[in-house]
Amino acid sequence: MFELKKIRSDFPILSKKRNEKSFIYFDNAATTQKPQEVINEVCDFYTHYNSNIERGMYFLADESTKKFNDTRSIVRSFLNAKLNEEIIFTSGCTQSINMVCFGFLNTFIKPGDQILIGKMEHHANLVPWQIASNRLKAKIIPLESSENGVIDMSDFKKKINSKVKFIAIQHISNITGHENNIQEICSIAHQHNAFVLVDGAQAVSHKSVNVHSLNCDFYCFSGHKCFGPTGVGVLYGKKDLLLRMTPLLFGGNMIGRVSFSNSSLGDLPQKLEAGTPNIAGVIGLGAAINYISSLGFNNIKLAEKLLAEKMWSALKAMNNIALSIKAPPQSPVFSFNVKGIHSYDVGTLLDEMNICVRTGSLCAQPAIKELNSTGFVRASLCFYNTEEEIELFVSALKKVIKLL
């Protein structure tokens, strides 16, 4: 049973008051709130078994190492990857993408080769490829999008050719909430011997992800967007491709042998995890995934579908609202503008009414331009939000329109 009242009580920040009034958190696409289970796990690490991993030969180090490695198994199962060593812990999507960009792309790309990137990508999945392509004298080719922000498959099929070596694409848009057909994109890419990286930042908190059935070469996500701590993330990669990668960082824990004349790299996954990792963050991520799994994605999807339908209907019914998309989103992300009012002004007034939304370019300036705007108000929901919050949000929007 999906008991909303119980679920909301799992998140201590949701009971916080501001000016003796409750607040509404509609900025889940930026970062999600943390359940008490995650907070407890992080505190428990620092309180009871704080120690570095895979180094000490004592009881604290044993427990720390076990918890860390257990999380790798949890993530492997969560993504349905084949092997634990295909799971690399990073600081988040940004580091994961940079690792592939500067540690894998450079091992095979040649001048004149092409990289396909969707026009709706977050800056984290665009800027690194720009820098790398300039260094390697490769060329970035933007992929056209439909009116709902997904990849235009006819354009994709026209542009993929023997020169295309890599494709970087998001699973779900942080602006429109619509989902790309990753499985089809990967299938076509592999027919042309191209590799695919999927930015899953907006997907893993809303739906079950199976990297085996998607058949993507790389997949990444950030812990803080799926109810885990900040500063921790995951890069999944097929083992044979990770073996080909050059580490982005060098130092302790990732080596085999070291001398002043030469050093050798260690085995996966340590080869790509130099230095002391965010141990508490990784353990907290494991707790977050266990929490999501305990709720069940079928329950999560049903709850969020009801919220999305209610929000979509309410916004569509308001004459002064200009939505960024033509069809309801597949994930509860709503980007819009109030006609004639700057998004920052809307966000500021909503804040005064204790409503948290995102405003501006949403870390995706080319995507915003693609949607013929200079910025949006974004309300992004998740399973702990309520229908009552949507009603209060819509009422607040109407007040904003009257005021401005």
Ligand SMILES: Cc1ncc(COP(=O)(O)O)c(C=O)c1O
Contents of the next structure:
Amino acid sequence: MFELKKIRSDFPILSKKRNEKSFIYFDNAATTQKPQEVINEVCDFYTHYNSNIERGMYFLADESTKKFNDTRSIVRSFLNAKLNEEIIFTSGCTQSINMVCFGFLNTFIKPGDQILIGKMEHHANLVPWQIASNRLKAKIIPLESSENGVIDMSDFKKKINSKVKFIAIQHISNITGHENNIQEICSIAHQHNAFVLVDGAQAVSHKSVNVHSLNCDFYCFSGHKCFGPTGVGVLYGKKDLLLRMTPLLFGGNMIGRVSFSNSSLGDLPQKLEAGTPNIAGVIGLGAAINYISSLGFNNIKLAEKLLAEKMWSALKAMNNIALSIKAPPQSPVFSFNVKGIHSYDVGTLLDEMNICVRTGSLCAQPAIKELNSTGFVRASLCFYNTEEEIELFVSALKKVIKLL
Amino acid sequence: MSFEINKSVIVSDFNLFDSWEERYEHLIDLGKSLEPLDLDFKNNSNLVEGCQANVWLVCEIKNEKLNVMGDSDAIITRGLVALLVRLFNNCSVKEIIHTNNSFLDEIGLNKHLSMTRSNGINAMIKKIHEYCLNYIKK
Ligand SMILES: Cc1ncc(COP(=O)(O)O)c(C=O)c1O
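Mind pulling up the form predicted together with this ligand next to the form predicted on its own we just looked at?
The next block holds the full complex; its first chain is the one shown before.
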């Protein structure tokens, strides 16, 4: 049962007032708000069983270790991965991508090899590849996108060849809300013996992800974009590939035997999780995933579809709005410009009316250029937003246009 | 012209308005009336770092007095540039280096206009200050 009023009350921040008025949070693609369950879980850890994991011989450590490892199972089933050791906890999507760039790519890439990257990628899924390929003397080839910011499959089929060793693409665009055909991309890539990393930062809060049926080699996301705490994220990798990976960090918790002159690495997943992890964050992420499961993706998709349709037709009906997309998005993300007005001016005045949106280059400067813009206003919604908020947003937007 | 006089004119102008809408309209009007900067000046060396919109500031000192011009591609930011031009133009270098950012509070910008935190106005003021300080050091 999806009862909006109850769901909104699960998120304490949504009842916050500014200047005695409620606010509208339309920046969910930057980070989502946190339900009380997640806040309680983090608080509970520090209040009742704070202790380091995997090392203490006492009851507190048993409890934290168990919770931590339970979360690995929660994430495994959330992504429908086969094995717990295929789930590596990281500090976020950015770290996950960097681990593959600097811990996997370097194990087999030769000078002259090619890496395909979508033109619409977030800086987090572009810059690390640039640096890694520079060091390895590999070549980055950009993949063209269609008008809605998804990979142009005919361009992809043209560019894939035996020199291509790796493909890095996002699941859903943080600008256009449109989805790439990951399954087909992976299947074509594998016919050419290339690996695929999927940046799932914008997907996991909107749709159920099945890494098994996508058949991607790596999948990354951040906890804070799916109702969990900041500073925690996940790298999923197929076991045989994670085994080949070299860690970026070395230290405690990840070794087998250590003598003063030598050490052997431990097993997965610890091998790739050196040092004390963000235990509270990981446990909080578990609570976030449980929260999502309690709502169910069917309900989430249905609610977000209604919001997206309403937003789409409202923005389409305004003739001075230039949307970044030609077709309605699969997830409720809307990047647009008010014709002749700088995105920063729009964002500033919306803030004055207690509406939170993102403006500017959205951490994806090449993508913005690709869409023939210098910066967008981005309203990104989520299931806890309401139709009334969309109406208020639209009338605020009209007021902004009048003022400017 | 002195900084204190310029400031009090700006403060009393802003005090005429009760609502945030009117204050923004005033700022936007200031922006619209600002002389556009010549394209030649809109280069990277005149760009002010730390603003979301592009801001260019050009400073020049003649007879120990500052002449400042500027522009921005966002109209609210342009209004702020216009404000700074009104505030600092024709002030003596010595006077400028002794001013601090507290005038933003007096004008009511910090209180009334929530955007001052992100629009780079501090970066603009810093650029003007640094230009004057460098001049004096020479
Ligand atoms: C598509 C995409 N990839 C990667 C990231 C990076 O996520 P994080 O900053 O949490 O590591 C983001 C965040 O904005 C994103 O939208």
